[in-house]
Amino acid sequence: MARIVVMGGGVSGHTSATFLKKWLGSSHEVIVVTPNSLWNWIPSNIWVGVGQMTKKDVTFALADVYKKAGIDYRQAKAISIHPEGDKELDKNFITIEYTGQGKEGSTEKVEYDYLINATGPKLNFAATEGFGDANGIGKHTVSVCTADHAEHAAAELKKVFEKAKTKKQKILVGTGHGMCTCQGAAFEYIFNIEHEAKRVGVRDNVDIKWISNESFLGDFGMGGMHLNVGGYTASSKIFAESLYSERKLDWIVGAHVNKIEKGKAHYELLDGTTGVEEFDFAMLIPPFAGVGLKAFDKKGEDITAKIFAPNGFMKVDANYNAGAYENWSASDWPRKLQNPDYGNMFAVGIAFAPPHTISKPMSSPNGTSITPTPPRTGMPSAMMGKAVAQSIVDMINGASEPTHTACMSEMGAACVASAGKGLFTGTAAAMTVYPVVPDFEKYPGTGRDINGTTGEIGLAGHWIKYLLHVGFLWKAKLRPGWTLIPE
């Protein structure tokens, strides 16, 4: 009997674990280690953040779902990886520390035959002065990165809207550091705020501004796109600028927020100049980092730097020596998501270390890096989780190496970005991109297949977004027919 341990129960980890158990049945053991008791459909957190949904609408308890599936669930956080075992245990294992199930604070060694790192990110609020603490709690701003954060954001936004009935209010939304990712969540949130301000009748008394580390609107951490819009080709820059302009939203781009005080965000721009943006309410996405896992060899020597990149994400079969931007290639990106030193370890979703950014790296004259880091969430994360699960099943059944791939320079992705929720008033931008990482050798000029990279906005997009919310919660709960819903 083989034992597969999945560290993390988010989109990628949950996908891996549930498919592994379905395909392997009771003949093999699947263990999920995650510090969370709830599964969160993160794309809908933006609706929680404006009060259009509640935490209960976007989460469910993992314990019952895993019990029904026959998956061993440990509510704990992974602390360290021992891929060679140690002096006491001649078997590879991880150490965990319980955060629930009545075992809080206790530690345990969990052996594995195959290990999937799907831990996701640490919300690195501490990277920006005054942003928040090491526990991921914002001081002067709010967040929509978790359901709890989003509920807090909704409560604070409600207060601002109430004040706006009699006094002008300033709202700031975007990224809180020069190396942030996940511009998409902030992109959706700013439009939902604008939509809600109109709905409650305070839009004329609210100034809403965007601030981002993107060098231009519509970069999205993917170097921008050329979209097929209604049969015409338009750049994502023009597409995004049109959306912001139509809704009277100002923007600051190429910005590294380096300090946050109460009501003030200090920033440096790509040209080296600095500024301060005042706010009454701010939702700024923090930068992501690895969760801080350590690794040790059989002798107890620290091999963390061997297994993980400096940012804390796990190394996989990527080209980490591509060098200058001019040398970058689509082939730099990992395909098997397998650790090069230990073939029974994999990393999926945000947990794997990308070889480099997708957007062109930029820095200010002061040497400050201001470049979006690659998005690895949502659809790509789920596709990686399923592919690695398929490879492990085949390896258990005799394959000598991974049999399935999920490379971001070979896969497409769909994104439906909400611009406001409402039965008849909601809108969303429905976008597809192929491939996620541009391949300029295969698609000269644009780097992507223009027929597979599209964008449309309207009420239909909103309903697609809502149906995805319903469908993916159904899938994650392993309801009847869940395997028929694509990643």
Given for the second form:
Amino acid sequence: MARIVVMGGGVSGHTSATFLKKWLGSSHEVIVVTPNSLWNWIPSNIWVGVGQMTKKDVTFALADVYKKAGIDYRQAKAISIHPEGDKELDKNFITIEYTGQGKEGSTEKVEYDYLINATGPKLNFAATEGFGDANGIGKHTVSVCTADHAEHAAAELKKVFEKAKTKKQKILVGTGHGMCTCQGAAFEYIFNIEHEAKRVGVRDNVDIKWISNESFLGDFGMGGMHLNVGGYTASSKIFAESLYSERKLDWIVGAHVNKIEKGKAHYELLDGTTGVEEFDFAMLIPPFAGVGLKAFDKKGEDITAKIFAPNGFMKVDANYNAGAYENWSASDWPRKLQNPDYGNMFAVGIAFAPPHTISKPMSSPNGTSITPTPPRTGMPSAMMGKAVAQSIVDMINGASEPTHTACMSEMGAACVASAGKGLFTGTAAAMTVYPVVPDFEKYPGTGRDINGTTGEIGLAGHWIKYLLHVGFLWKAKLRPGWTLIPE
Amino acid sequence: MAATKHMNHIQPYSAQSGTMIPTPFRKFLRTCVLWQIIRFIAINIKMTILILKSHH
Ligand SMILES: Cc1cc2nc3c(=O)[nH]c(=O)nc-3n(C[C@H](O)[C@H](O)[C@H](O)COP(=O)(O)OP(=O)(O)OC[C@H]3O[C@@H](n4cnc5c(N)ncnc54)[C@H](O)[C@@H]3O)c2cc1C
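Same protein, different form: I have the form predicted alone, so give me the form predicted together with its partner chain.
Below is the entire complex, every chain and molecule, led by the chain shown above.
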């Protein structure tokens, strides 16, 4: 009997664990170690953040689902990995610390045959002065990264809209550091705020501004993309700027937010100049880092730097020595998601260390890096989770190495950014991009298959967004037919 | 004048004036239910092809 331990029960880890259990049945053991008791469909947190949904609408309890599926669920956080065992235990294991199930604070060693790291991001608010600390977000801004954050954001937004009935209010949305990713979430949130402001009749009294580390609007951490529209192939910059202009949203790009105070965001721009943006309400995405897992060899020596990149994400079969932007290639990106030193260890979703950014690295004359880091959105994350699960099943059955791949330069992503939630009132930008990481050898000029890279705005995208909400929650709850819903 | 009403909020030489602004007809199509049903089918097909191309 093989034992597979999945660290992290989010989008990618939950996908891995549920498929592993389905394919392996009761002859092998699947354990999920995750600190949260609730599963969260994170994309819908945007709707929670404007008060159109509640935390209850976007989460469900993991315990019942795992019990029904036969998955061993430990409500705990992984602390360290011991891929060679230790002096006492001759078997590889991880250490975990419980956060629930009545065992809060107690630690345990969990042995494994295969290990999947799907721990996602640490929301690194501490990277920017005044943004937050090791405990999380500070008191000057809000976030929509978790369902709790989003509920708080909705409450604050409501207060600002109330004040806007009598006094002009300033809203700032974007990224809170020069090395952030996840611009797509902030992009969706700013349009929902604008839509809500109109709905409650205060739009004329709120100035809404975007601030981000993208060198141009529409970069999205992917170096932008090109779309065929109206007989032209045009950059996403034009489409993004069009969307902002149409809705009277101002923007600041190429910004590294370096300090946050009550009602003020200080920033440095790519040209080296600095500025301060005042706000009554700000939702800024924090930079992401690995969750801080440690690794030790058999003798107890710290091998964290061997297993993890400096940003805390786990090294896999990527080319980490690609060097300058000019030398980058689509083949730098990992395919098997397998750790090069320990073949029974994998990392999926946000937890794997990308070889480099996707957007061209840029810095200000003062040497400040202002470059979006690579997005690893829901669809690619879930695909990675499934591919690794398939590989592990085959390896248990005798394959000598991973049989399935999920490479961001060979897979596409679909992204739907809504504005509003009503069936006939909201609209959404529905985008597809293929591949996520541009391959300039295969697709010279744009790096992408122009037939697979599309974008349009309308109710249709909005219906799809709602369907995704219903469909993915259905799938994650393992309701009848869940395997038929694609990742 | 009415034909450019959708541009009224754009200041000359501002960042906003350097991009394209949807015309009223384009905006109408975005919420025209019949047209959007067609687009709904089209986008779903596109996304399905994308998913099939992405699995290895
Ligand atoms: C507001 C917002 C909106 C978004 N909208 C979209 C969208 O519309 N479309 C899209 O495709 N993507 C979207 N994304 C991105 C998407 O949510 C991520 O790509 C996806 O969640 C990544 O999956 P993951 O499994 O890597 O990480 P997560 O889903 O974050 O899961 C990580 C899990 O690991 C757990 N964990 C943390 N530390 C430990 C530890 N030490 N031990 C064990 N477990 C641990 C966490 O509690 C969590 O359950 C959005 C993201 C945000 C923040």
